[in-house]
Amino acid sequence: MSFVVAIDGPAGTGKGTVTEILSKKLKLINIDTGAMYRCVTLDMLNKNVGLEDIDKIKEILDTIKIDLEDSKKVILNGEDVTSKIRSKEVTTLVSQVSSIKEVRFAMAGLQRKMAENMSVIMEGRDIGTYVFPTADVKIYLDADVEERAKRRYKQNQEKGIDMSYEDILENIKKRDENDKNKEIGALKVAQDAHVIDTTKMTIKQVVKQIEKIIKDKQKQIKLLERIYSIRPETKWKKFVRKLTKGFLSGLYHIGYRIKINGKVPDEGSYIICANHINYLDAAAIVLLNKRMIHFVAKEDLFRFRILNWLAHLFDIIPIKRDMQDMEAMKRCLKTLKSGELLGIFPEGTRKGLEKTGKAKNGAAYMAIKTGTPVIPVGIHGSFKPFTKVYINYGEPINLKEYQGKDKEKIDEATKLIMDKIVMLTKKEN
């Protein structure tokens, strides 16, 4: 599985230095995209290929070999060009070369290939917007142009590159203008990027801030992997689930005076749709039914260790709220096609109708799409210890007459389901 960190920004913001430090600290492979464009530029200069010689540029792109495995060296066609690609000639021309769409497409393709199934960190101008628009972490570094010119001048002096501060400042200004107005791969801030102004920051401070962002994202990804993992249905899992279900249902009967009206059919797939008034109403339906019910629950539930364990034990399906969660949808459809029971709260949240006034139409959509009957459930009770809790199962609702992708039909079906649920919440005998 790949993990991509994209660091964008204009020249002289510290991208290269920061990227190199972070790659070592966090064990990320450093792919210097700027060096790649400089290699193409140097190869063009060496072969006297002009910016208009597209056919010859394509020939270069077809045969060029760039090796960035050693972050301290850049190898072009077998030659160490680490210093040469920083020359004044290359620096003056590289922005124009990188604007050529054939070069852009070729380098972007090579960069994506390099990052396959690896944890990488890339710096450039359009990594988070064009090369990797779905990068896990996007950083945009910025700084005042004069400060950037000073940094580049000092950097060149350390590397023995002869170029005046005035030339560097003028070059950076021209490059900024060119990069921001490119037809392809223009320099701009990605919508979901973390913007950091490094003008008055030390490299150490910038590294520390980005490192925290990356580590927080890695923790989030690991948590999501744990949430969305599917625990295999083994004999041991079935045994533990049966034992746990028996114990918890016993506690439920001790805590509440349960009154159940109606039942779920012994066979066939159904969508169980209930009102949602308390944290424990889903548990009542899951624990007090003989059949296994795969309930849909918000992913936040899985962030607590004990609830995560119980959710995976009872095959609860996590879903991201307020967005189309295709993974959750696939698991729901698979459950129904397997002849099993799916549990959904159409309200979407506890006391949803009171809060939003409109039910979610996911249950109706899946019922219509799969031809699965819906069983409305009305739950009534205060859920205070030792009080009565009523769980009323209605007759299955067939939604065949609502078939089709017409949103109005789905909304009508959703209203029918909710009307049945509301009626069942009033039943107390």
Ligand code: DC
Second form
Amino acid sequence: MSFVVAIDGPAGTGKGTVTEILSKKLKLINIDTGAMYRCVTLDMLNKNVGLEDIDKIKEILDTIKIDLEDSKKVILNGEDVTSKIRSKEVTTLVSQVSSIKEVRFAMAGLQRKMAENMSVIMEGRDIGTYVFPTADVKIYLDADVEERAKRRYKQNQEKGIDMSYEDILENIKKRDENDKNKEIGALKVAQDAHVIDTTKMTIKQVVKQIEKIIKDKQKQIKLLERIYSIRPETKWKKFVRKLTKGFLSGLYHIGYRIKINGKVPDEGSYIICANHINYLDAAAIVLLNKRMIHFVAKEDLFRFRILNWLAHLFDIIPIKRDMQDMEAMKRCLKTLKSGELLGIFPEGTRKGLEKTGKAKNGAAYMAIKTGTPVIPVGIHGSFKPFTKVYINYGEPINLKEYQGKDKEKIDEATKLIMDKIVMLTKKEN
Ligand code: DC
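Moving from the form predicted on its own, what structure would you give for the form predicted in complex with the ligand?
Full assembly next; the chain just shown is listed first.
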């Protein structure tokens, strides 16, 4: 899987330096896309190809070989051009070259290829907006133009490149103008980019800030992987689940006086819909049932390690709240299609009916869509230790007569399910 950090911004904002430090610190492959446009420009200068000569430019693009493997060296067609691409001639022409449509398409293609299945940090102008609009992290570095010119002047002096401060300032201003007005891949701030003004910041401060953003994102990706990765059913998983189920249901029987009325049929696909008092009721249904029930639970549950382990052991389906979670829906439908049991709290959250007065219609929707009967369950009890807890299973409800995509019909079916559940919560025998 690839991981892409896009660092965009105008010339002289410190993109190059910051990117190099971060690539080493975080073991990301460093791709300086500006160097690639400089290589095309140098090749054109070497071959005396003008800006208008599109056919010759295309020839160059077809055969050009750019190697940025070692972030310090730039190899163009086998030759080390690291300092040549920073020359005044290249710097003056590169912005115009990078405005040519054919050049942009070719370079963006190359850049995407370079990042395939890699973890990269890519600096340029249009990485977060055009080359990788879905980059994992987008940073936009900015700074006052005079400050940027000063930095570039100092950098050039260190590299032995002869260009006056005035020339650099003029050149940067021109390039800014040109970069921002390109037909394709213009320099602009991506909507979801973190904008950092580096005018008064040291390199160290900028690095620290970006490093934190990247690390937070990596943590978030890991967490999502932990939640959403599907752990396949194995003999070992079955064995551990059996042991865990035995142990936890034993604890349940010690902690509460459980009374179960009715049951789930031994075979066939059903949607188990229950009222939701607290976290212990879902566990009661799963643990005290002979058959495996794939319960749907909000993804927050998976954030705690031990609960995450248990949730994967019992194949709980994570669902994102407050949005239509298509992935969760697909997993639910797959469960029903394979003849298994799906568990849902139509209230959506604990004591949902009390809080919102409205049940969610996902269960009814899936029941109608797949023709699966719903088993209403009423749970009654305070869940205080050693008190009675009633789990009352009702008769399966067939929702065939509600078929059709009509939202009103689904709402009606949801109401029917909830009414049955509420009736069952009152039954104490
Ligand atoms: O970052 P740099 O100064 O080495 O970039 C050289 C030129 O290349 C710059 O004028 C803008 C252009 N460029 C671009 O258009 N798109 C990129 N992704 C990177 C650079």
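Residue numbers count along the first chain shown, from 1. Fair warning: this is a prediction, and the values are worked out from it, not measured in the lab.
Rigid-part membership between these two forms: S98 and K212 are grouped together, as judged by which of the two superpositions better fits each C-alpha. Relative to the larger rigid part, the smaller one turns by 14 degrees between these two forms, according to C-alpha superpositions.
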